[in-house]
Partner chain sequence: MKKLKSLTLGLFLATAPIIAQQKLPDNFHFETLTNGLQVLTIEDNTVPLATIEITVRNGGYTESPEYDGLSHLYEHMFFKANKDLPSQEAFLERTKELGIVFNGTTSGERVNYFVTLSNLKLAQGMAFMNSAIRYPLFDEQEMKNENPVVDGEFQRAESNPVFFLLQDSDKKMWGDLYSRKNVIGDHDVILTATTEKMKTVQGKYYHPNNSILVVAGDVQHEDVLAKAKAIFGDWQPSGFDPFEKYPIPEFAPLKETTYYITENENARTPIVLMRYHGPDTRKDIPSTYAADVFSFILSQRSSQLQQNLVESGLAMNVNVGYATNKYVGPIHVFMVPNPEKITEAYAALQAEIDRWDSDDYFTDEQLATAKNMLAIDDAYSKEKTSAFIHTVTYWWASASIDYYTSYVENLNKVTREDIKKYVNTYIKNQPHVTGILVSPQMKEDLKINSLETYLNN
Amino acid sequence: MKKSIKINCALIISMIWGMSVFAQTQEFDVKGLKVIYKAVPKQIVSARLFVQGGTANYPLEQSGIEDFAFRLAVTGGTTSMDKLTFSTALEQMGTTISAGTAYDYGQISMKCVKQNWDASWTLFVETILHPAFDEQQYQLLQDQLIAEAKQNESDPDESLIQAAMANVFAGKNYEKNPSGHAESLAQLSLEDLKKYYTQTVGKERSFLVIVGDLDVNALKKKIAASLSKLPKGTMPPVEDRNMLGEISNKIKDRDIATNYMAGIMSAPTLASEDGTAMMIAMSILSERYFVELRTKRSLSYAPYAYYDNGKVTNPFNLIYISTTDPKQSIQVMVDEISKLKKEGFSEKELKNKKQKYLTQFYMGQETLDSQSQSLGTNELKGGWEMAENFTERVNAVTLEDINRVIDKYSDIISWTYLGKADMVSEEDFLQPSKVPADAKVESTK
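Now I need the structure of the chain on its own, in the form predicted in complex with the partner chain.
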């Protein structure tokens, strides 16, 4: 449980970097709705209503329902303004209101220039509290979403990731595609969407993030008069984490110019003691892949590795490549992990990686939209404070930490392949060599 009000000033403390980003972030409650507000003196305001649960909120056969419902809410007009009046009002102000969904949450967001804040807020609130859910708009959007889903199917990267999620998380929430597919979207009725929206968008599972230069008391009054009137609602159902302890490989045949592969491994949650170290370890692995697979062997334009902590309840590590030589690529990717399990990373790699993370952290602070997204997603992962003490957490990671986590979470890889099926077989999907429990990990300091 966090304190009700927390103020963080002068976020970044690092001898390497010369100045601090000044910001004031505070958390407060307005009649049961949690609000995170960050004051930044810019002429833009970003607001996001996060709704927790995501794929936990609906069954497999309703894949895409949250995306459909939220997008219909923000594009289909309200009970007091028809779609055209509503969209014209937004366009005239240059304000954007949009909706999106992910595996663990959905959100309705708004961005405006400060001079249009009051009028934009009114529209933002209106669309959340009183969406029209009009039959005609429902039908139009359904056709559009089905067309989008079909286009996504023809995109190999989209297709690969969906196939990998369905493969590794079969029977779990993450098997569901948050955007839905043509068949599931076609079966969702307007009544399904209304029911979903009503049951899901409530204060228990929602919170509001706002970043801008606003008067806090006036903001509280606005929220009290509007979004605090959302129904109380319920918390989303909770699913146990899946540690991905079994190998599951899948080959999906497609005749395309190159082949796409993803390997998924277990990972800790970001807020756990292993979280930040995992992020750094995978990022260094990604750099090693770049050198080994692209620079030295010319096997791929795009090899990479990352710790996907954006999947909040069930983070995982992912290694990826597009290549015309899948067998050799798998061998090199696995060998690199085995080598790390045996020899560990170097102190220099860790030091350099910390430098780069600081650059990336500041790049993520450039827009208010990215700041509000970071605060919101970190709140879901364990607390918005993690967005603000990022550099301290990075600087605290030791060589022993990254060596420990790469060894701990990389025993089992589940592979998914999209491409010419005759170029691989089950036995090509290698696994890293395990290091005996009593072996001493060597490090180059």
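Could you output the structure for the form predicted alone, given that the previous block was the form predicted in complex with the partner chain?
Left out here are the partners and the other molecules; the chain alone remains.
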């Protein structure tokens, strides 16, 4: 069975590698709108309009406004087609148009089969340029979003992460929840959404990513006759990086059977020299947590650690656990980091992790949707080329690199706790041991 799995993985990688050989990614400008186009010989086309800024575009009291406005734009029809006619047209072609938002960007996306490209593109463009912002759909969507927000608040994992973001990034853009909360969503009027959409969706903040098998010259003509007519708009606000240099712990009392904890540490940007090494180092730490906390001590079902480079402006490292024994769990999690700061990782861990990372990466690139998403998010993080040279960047990481970054970015942990308040105190939120320079594992930088 193991041999079969290895063969299948190798086959998938080989197929995608083969695809990459023929794939050509290029960037061009169409009347002020940046376009990233990747040619892939498939019968599916994926298009995404990324809008930069995210939480930087609105104040705290309007948390969720971008998500609300974008979702209303793609679900309420257009000024020339009512909701039912619009959704029927999409359904008949098997085309999907959707929207999503994150801390640093929002996007409107479309996926269709190649034979329906022309008609699907027309609907995609109408959605972006002429959304109906229908009153009835606004009311329905507002009720739905408020219900989702209340559900998220009752979910311990969702509630913990939002509490951790509000704790560590208090006063910063990341304090805002891109999905909003019940109170902020209830205060957003239809006029607020129209105004926000009009002011935000412009060429200065936007770029288009398309992956498919299209004639480039014809594509440029289509864009020139449609999306290039977006208003110029303005550049998104830019916030300075927050390096999380001070400890900020928070206890949120909730009478639940299991206690939830998240520790947030500083991290480099993905495009920096430390970015790829940080990604690998945290992934190995996650595996060590699984062994130490679950397998050996049964302290948690699914502890983990990861480098959240999806937060473009302020990426961070996060360690997480849900447990009935928070004190012992914190001790083990911090001890493991202290051990790494002194002894470092092993060559075997690095070699195994590289292989797993590359396999997972290529398996995740099977669909054109995932490829357009990868190109767009990497463009935001420093350049779409990073998606194309992922293999080279991973293979270039050395043992010294991952030992250096785990030591460099793990001195300070800000803890957020959700659970029974009487089970922990401020003194329980431990920090990794400071290791004298001459006692640390050797580093080349």
